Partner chain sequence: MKIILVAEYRDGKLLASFNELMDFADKMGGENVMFLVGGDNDLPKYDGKLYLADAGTFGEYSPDVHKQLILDIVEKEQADMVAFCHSSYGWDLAPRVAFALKAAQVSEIVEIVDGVPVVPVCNAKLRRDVQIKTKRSVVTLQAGAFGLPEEPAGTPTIEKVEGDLAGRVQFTGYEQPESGGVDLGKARIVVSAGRGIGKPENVEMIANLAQALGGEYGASRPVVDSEWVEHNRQVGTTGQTVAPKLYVACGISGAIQHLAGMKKSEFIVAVNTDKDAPIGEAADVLVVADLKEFVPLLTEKIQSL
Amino acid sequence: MKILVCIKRVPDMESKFKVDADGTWYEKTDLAWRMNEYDEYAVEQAVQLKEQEEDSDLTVLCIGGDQVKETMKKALAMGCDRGAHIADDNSSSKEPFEIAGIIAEYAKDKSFDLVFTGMQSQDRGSAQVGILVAELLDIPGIATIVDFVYSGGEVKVKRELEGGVKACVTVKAPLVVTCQLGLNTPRYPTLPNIMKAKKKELLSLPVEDLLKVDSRQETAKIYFPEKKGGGLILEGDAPELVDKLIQILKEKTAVLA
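Coordinates for the sequence given above, by itself, in the form predicted alone:
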């Protein structure tokens, strides 16, 4: 079985963000970086599948500059067999269709049985890449899975819907799944596996060889939400509060005009 898992390097969400000079993304200096949290669940599920199925081969893919190799090493230490680094210093400027196009171009002739991605990235949050990869590869795609079982070439998953409802879906491989929080408990790499990861294959490919699609959207501007005035808390007995509220509505709004 051949498995591909796609990850992204993102800032720690506790970081103090600033808008960059172009006004279209965040400033990347002075940030702490980590593997996208949703992708950790994808890596763990891919590793579990590799451990379940004999003679499986698991590749981890990441797009970005040389810095993402450190994030990839964590995935290798978790149990991935090799890394495919798509070298692109401007990956943050690419929209989801371009990212999906790069992944699909890499995967199209490698006969992957399963492709795992996170449901979304924590910085852009589009939740589009995984499903777009499935469309571009012309194979089934299932989003937001919270349970996964593989047996005899067939995948049974539960996917999260609105209001806590879950849908049960059965699909034959090959397919793409995007992983939701709570799917599993990602493992911590052990020191021996961290050392082994340093010797695993990690090949870099130029993004120019894989980007075959054109951008379909553009980020015009990003900005922090404007700060608004605080709320007004009324205190007192109910009849008194009613009178106060009516007076405020008359003075501040046109509701009772």
Second form
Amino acid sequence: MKILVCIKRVPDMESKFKVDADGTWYEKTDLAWRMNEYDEYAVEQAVQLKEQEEDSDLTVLCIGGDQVKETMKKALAMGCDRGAHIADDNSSSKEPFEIAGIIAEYAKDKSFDLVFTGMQSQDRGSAQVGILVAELLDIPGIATIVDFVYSGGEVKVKRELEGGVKACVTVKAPLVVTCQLGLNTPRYPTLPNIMKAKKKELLSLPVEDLLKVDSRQETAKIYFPEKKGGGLILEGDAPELVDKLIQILKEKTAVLA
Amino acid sequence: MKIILVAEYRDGKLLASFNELMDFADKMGGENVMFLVGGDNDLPKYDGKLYLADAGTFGEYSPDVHKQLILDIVEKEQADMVAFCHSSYGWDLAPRVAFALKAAQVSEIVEIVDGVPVVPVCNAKLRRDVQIKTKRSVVTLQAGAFGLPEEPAGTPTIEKVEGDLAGRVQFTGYEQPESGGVDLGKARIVVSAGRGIGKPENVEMIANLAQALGGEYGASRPVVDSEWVEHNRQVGTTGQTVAPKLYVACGISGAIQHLAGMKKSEFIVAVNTDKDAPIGEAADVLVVADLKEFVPLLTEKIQSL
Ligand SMILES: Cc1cc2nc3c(=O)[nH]c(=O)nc-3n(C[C@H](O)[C@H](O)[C@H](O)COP(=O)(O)OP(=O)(O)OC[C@H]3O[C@@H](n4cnc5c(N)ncnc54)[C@H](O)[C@@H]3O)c2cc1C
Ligand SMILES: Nc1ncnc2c1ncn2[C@@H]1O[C@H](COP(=O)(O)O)[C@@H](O)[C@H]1O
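Cool, the form predicted alone is there; where's the form predicted in complex with its partner chain?
Complete assembly follows, chain above in first position.
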């Protein structure tokens, strides 16, 4: 069985962001980076499937500059067999249709049985790439899964809907699924597996060979939202903060009465 | 500008979010029509043309089929835009429609400023103005970003959609969340634990503060997903909606899905080490502090009052 998992490298959302010189994305220096949270669930599920099915081969794909190889190594240490790095220093300015186009172009003649993506990226958050890849490859795609069972070519998934309701769906491979929080508990790579990962194949391919679609949208401008104000910010030593907060709760609410 | 508004229907009921689509259409101006795979039993109060496909025939979840139905209507109406809610239904369907129409899709619109769609970036810390380069477009609207101030009261002119279509996936039924347990909706005070608590042992710290205040404790989703707290205490779109007199968010960043479950609280206090955490926008007071230090001190002080 051939499996593909697509991951993105994103900044830690607790970082202090700045607008870049063009004013069309965030400044990429001085940030802490990690694997997109949703993609960790995708990698874990792909690795579990690989462990379940004999003779399977799991590729992790990531589009981005050289730095993303760090993140790919984590996926390799979690259990992916090989890495396909699509080298692109401008990946952050590519819109979801271009990203999906690149992935589909890479995947089109490799007959993957299963493609895993995250349901959304934490920075761009378009929630489009996975389903677009499915459409481009002309195979079924199912968004936002929280449960996945594969058996003999048939896949049973649960999609998470609002209010905690789940929809149960059965479909035949090949297909694409986009992974939601709570699908599984991603494993921590162990030291021996981190060492082993260093020897795994990690090939870089130039993005120019794979980008065959045109962009359909652009970012005109990126900026900080206007603070609506109203909210009071308290800073200082903890004991002092406690007193201040209690004072406010006494004045503004009836909860301490 | 002609927009197809795609309303949603689940488990035999229309979802109230159709009203957000209507408000969006009003703000965009121009003509619009609504589309629903649903039933006669529960119709949107929409004063206009409603293309109604029967959920019994076409299925509540059947992406290939729903996509084709929408494409047929876009063709028939010569529409310029298709609007979805940014929901589990929209995430699944919108990209398919965009792909087939060779249209740009703009996801999670929070606002339209002078005709330009604005979307959030990085957990709402930043915003982006999007420029669409295609003739037609597909959009999804952030939950709660739009909405008519009053209950709509119209009656739609129904045009039934018939057909015989088959899809590649088989929907086999819904699974309801486990019920029972705590009803956070009734609590006067709710103190919630977010991922910022760091480890399961710290849930107790949050529960203690809740108890000192005479309230209940809740949690954000990652805390529930990690099984540190049971699901019936989760606050947010996929958990409970609460509106207590006081909500204290400890180590919670303030993602839209969490805010949706607690922003109607009367008074909101957030405790967070990150001064720029988006929860600050919703909070009446943001205490910039390490919760591990602050919460026990606060609990002690309240107990001694
Ligand atoms: C379809 C869908 C449905 C969802 N439904 C829900 C839902 O119902 N409910 C929900 O909550 N989420 C839901 N989410 C998830 C949501 O998008 C966020 O991922 C989640 O709310 C983040 O939880 P958090 O704030 O606890 O964690 P994080 O976003 O990781 O934030 C942790 C915060 O803790 C702060 N912090 C860290 N250390 C400390 C410390 N020592 N002291 C004080 N502060 C600290 C950090 O600065 C940060 O702001 C849903 C997501 C999707 C896609
Ligand atoms: N640069 C990238 N490289 C590889 N996969 C990506 C990239 N960007 C997005 N993806 C995949 O697409 C998913 C959805 O992203 P998005 O549509 O941007 O929200 C992510 O969770 C990843 O699985």
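Numbering follows the first chain given and starts at 1. Rigid core (definition): largest C-alpha set, two forms, superposition within 1.5 Å. Quick caveat, the model's predicted, so the values are computed rather than measured.
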Large Cα move at Lys18 between these two forms, threshold 2 Å, rigid core: no
After superposing on the core, C-alpha shift for Lys250 between these two forms in angstrom: 27.7
